[in-house]
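Below, in structure tokens: the form predicted on its own, a single chain.
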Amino acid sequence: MPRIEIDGTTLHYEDTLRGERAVLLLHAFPLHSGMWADQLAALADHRVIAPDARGLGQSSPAAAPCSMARLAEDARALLAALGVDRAAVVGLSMGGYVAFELYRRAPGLFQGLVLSDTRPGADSAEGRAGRERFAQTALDRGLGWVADEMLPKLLRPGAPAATAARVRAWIADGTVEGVAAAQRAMAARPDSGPTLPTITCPTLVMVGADDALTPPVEAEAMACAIAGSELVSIPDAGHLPCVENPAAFNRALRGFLARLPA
């Protein structure tokens, strides 16, 4: 499996090869690359990369305390020695903070942005301690715990068991280190709502209909001050809509990248 060695740590990362327009997927916390499987095979005219956030997956957990900036930078970095200037960038929930970080690094690597089940704003000082207590606590029980605690969040009620089972598989295969780095590069990450009105290049945002960590009022609030964003619900879907309703995201996002400008 492909793997690149960035700043200290080995990242592992999907790549189809197929295509000549590339599309990057950076997933949600705590999962993986994997969660986005339906979407490498939907995306068969597209060159679709989607790397593992240190410490999650099957990258090595970072030495140093992680950040936003440094997930921006290891896509950046992914992307160049893979010789990919130009890409329709997927973020979805944290995927879509590092998203944010990307783009005000480098707006110009982006031909296209699809924002999904994600927020622009920063943790208050409430949702900072409760970050860290997460993070103190996974790194004291382990990944069981954590996915005891983020499958009721994720995924709609009444979810299918094979979902749940899907979701529960991907967090097993992360660490306990990378899931708290995660979480605390989360509580430091900046308000990102002064970005959306900079955002110049196509946009769409999506959200499940039945999101209850980033509610579809926060999808529309978002929408409206990314100026030309299209926004789209999925139904049947909570918070993992590119997992819980695969044939409604791909058939946004498809339609997306076709109308993107060469």
The other form holds:
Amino acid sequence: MPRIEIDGTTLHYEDTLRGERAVLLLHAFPLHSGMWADQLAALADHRVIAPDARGLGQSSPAAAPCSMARLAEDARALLAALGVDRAAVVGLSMGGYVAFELYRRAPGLFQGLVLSDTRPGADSAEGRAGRERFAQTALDRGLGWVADEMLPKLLRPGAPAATAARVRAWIADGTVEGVAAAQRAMAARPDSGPTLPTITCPTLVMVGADDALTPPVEAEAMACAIAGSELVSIPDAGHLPCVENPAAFNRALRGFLARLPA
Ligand code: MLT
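The form predicted in complex with D-malate (MLT) is what I want next, because the block you gave corresponds to the form predicted on its own; please supply it.
To see the whole picture, the full complex is given below, headed by that same chain.
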């Protein structure tokens, strides 16, 4: 498993080293690159790069408070270190928040953008307070509590037990410090609403049809605000369509990637 030192943190990442065109996969909270296993396998004709965000998966926690800006700079530094100057960027939920930040900092890097199960808006004061409570409780009660809290939000009702077990295991791979830091970083994220009309690269918005956390109605509004974007709803999936219905997710993703101009 490759690792790289970036700004005082050791980041773990996957890199398939296949194909000429690069795809950067940015995962959801509180998971890691393992959630992209089906995409890493399916995108055989692309170079697929998928980092674990600081503090999650096998990447070490941030020494200092984390932020979407830090996570975006991590992704940018990783691509630069790997010699990749253009990529299709796929961000799911928290990964989408990072993708917005990365777009603001380096729009020329984007060959295309896929926003899955994410939202542009910042948190309300109540939302920020909820994230701080979550961070404190995670530190007190551990990753088992984090998994119990998150699983019903991440997966559609009635998701197979095997899928829930996979997601639980990914959460267990992190650290409570990393989980708390990521929650606090999301709480402090800026409003990306004003970024949407500035996005000029080809964009695909995807959403699990049963996503309760970032519901389809929000995906529709986001797609409307990005000129020329496409919207695809993934059936039989909640907040993690790449995991819950990888066949439909990959079909939409591969079709989008195939249509990207050189
Ligand atoms: C995620 O799936 O990345 C998070 O649930 C997003 C969030 O908490 O806003």
